[in-house]
Amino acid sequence: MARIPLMDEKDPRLSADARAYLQHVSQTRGRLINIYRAMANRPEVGRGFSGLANTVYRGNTTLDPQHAELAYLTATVVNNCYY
Amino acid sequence: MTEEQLHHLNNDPLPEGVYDAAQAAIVRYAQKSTRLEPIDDATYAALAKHFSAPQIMDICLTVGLSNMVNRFHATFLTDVDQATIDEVEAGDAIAGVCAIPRPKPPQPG
């Protein structure tokens, strides 16, 4: 059960910047899913935190895939990150 | 990647054959970095090798951003989307388990 509430795109309670928020990734990363829900209690992050990953790690990054990727999850496994 | 790399990745040494040159050298440089050990000037020759200071730097600052987004999840404890579980596991019963380890989310408490 996170510890911070995971805003639901379809909560009309949702301020205008979250909801904007939520709508933008959802079309460019395709879905939502959870860690964007999460962020969207701070858009303005989420926002800053999607600007990096797109210039280092997908789309501008100057890296082929392969190797963009194996950063990424040589990361994670020795973080043992069960996201 | 190989289900092979994918398995060897937490792997220190890593075994011989599973990646080429520039991998190894992203994997090692990701491990120590993660690890907050120093990079000492091999790790960082190896990289020099096969890569330019920007990309250098999109390497770091990618691996950077994973462990962002580690301590992110363990900081809020973020509910993997059934989504997510769904599709690993209808992957899981098409090409077998993946290579990734998958530790459970930590209990709260």
Second form
Amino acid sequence: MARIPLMDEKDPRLSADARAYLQHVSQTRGRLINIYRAMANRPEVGRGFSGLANTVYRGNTTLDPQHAELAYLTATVVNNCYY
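Now that we've seen the form predicted in complex with the partner chain, could you pull up the form predicted alone?
Only one chain is given; partner chains and other molecules are left out.
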């Protein structure tokens, strides 16, 4: 059981802000993974995280997307961060 509830975009009780956040993530990322469903509990945090990720990993860079992903994955493995 998750300690942080995972929000379901189809739940009619979902707040309008959380629903808008999940729809935006789904459209821009192509799919919803659980980290985004968890962050939908606080959509403003999710938006901040997305802004950080876009700046750091997808922002103004000279790296090709494939090389940027390789650098990201390498840092993940080196730091034992597998989620």
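The structure presented is a predicted model; accordingly, all values stated were derived computationally and were not measured. The term rigid core refers to the maximal set of C-alpha atoms that superpose within 1.5 Å between the two forms. Numbering follows the first chain given and starts at 1.
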- Query: Can we say the CA of A20 moves by at least 2 Å between the two forms when the core is superposed?
  - Reply: no
- Threshold 2 Å Cα movement between the two forms for E69, core superposed: yes
